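Have a look below at one chain only, the form predicted alone, in structure tokens format.
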Amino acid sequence: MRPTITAFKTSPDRGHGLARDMAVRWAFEEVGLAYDVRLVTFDALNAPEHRALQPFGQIPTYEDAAVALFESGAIVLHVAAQGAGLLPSDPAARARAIAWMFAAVSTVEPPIVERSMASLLDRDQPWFEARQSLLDTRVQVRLADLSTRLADDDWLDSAFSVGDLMMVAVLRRLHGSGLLEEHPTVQAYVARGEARPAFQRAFLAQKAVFDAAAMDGA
């Protein structure tokens, strides 16, 4: 069975890259590994078979012969372990990319989150502004750790792993704020990560499927 996960069949990033299911996709082509993918509607996300596999009724999951697995981590932790090129080979360098993984979704990415999310369901309250201002600052605070980390290297430990990829993919939802400016070191960084070849095969993928939708609803 070759493995298939779940994504949006219109999905609300219109077409940017941003839905939970392009870091799964871009992990399938760093490592070369082939997949399917089934479209999902938002209705889908609460039907039984689904929440069977997703608890929490989102997007994505991954099903292969073997297990079946919900969360874009840790999706992608295992993708990367079926081929060369995101976990290192040396045992304490796969530990760091892990652990760099982990830093991306639970220490970088919930402020990130927190702010995308005020804006979109906040703007109308009297007390935005300044709230706004507080979570900005939170994010610039993880933008000038990462900047530290940086400095004049390439990515976070040495080569491009696991890590780098969950990190860029985080960082990615700053497109547009006008955050990520404020810290070149970090803007080139999720540059370079953009570059990839296996990121714009997997960028190119999804936004197919957006494109395929709008489309259809023309």
Second form
Amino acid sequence: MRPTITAFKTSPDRGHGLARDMAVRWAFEEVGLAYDVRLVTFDALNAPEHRALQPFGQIPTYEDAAVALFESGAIVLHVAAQGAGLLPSDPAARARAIAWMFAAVSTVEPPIVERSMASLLDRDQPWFEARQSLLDTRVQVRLADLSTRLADDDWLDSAFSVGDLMMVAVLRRLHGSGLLEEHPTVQAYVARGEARPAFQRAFLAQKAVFDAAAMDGA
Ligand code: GTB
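Show the form predicted in complex with S-(P-nitrobenzyl)glutathione (GTB), please, the one above being the form predicted alone.
Let's see the whole complex now, leading with the same chain.
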């Protein structure tokens, strides 16, 4: 059985590769492993069959002959372990790559998500501007620290790893916010990740889903 993941049939990101199947697709492409995608509607997220795979009713999920998984980070790590290129063979470098994955999802992503949710939901509130400025600052602190870490390096810990994949996937949510532009080192880092052929293949694959749904008038 080829590994099968789930993704939105009609993603609210309109093909920009911001939904969380993107990192999983990218990981498959980096290690050169073929995969299938089962597209799900928003209604299907609540169906018992989907909840059995993803207790929170979300995408992505992962299934192969041996294991069913949820949580994009766990899936990316599982995919990374099945091929070369994302997890260093040196045990210490491998542990550091995994640490950077966790840094991406538990240290860098929360302020970014909080800021995007506020932009989406709170725009009409009288306190929106003041709060947005506070949330911008929280994101900027993380970007400044990442700039310091990267300095003149291409990647977070010498060679490109699963840590960079997850970090770039998280940082991409800042496109359009103007915040990346204020941190050229991080902006260039994101661009380096997006320029990787594996990223490009994954991006086009998820965009094809949006384009097909748009053609169908979904
Ligand atoms: N921690 C989980 C993981 O990493 O797998 C989070 C999974 C998650 O948030 N999935 C979202 C989902 O299924 C889709 S990706 N939501 C449905 C629900 O909760 O009911 C998050 C996402 C969606 C849309 C955009 N966008 O439009 O830009 C960006 C990110």
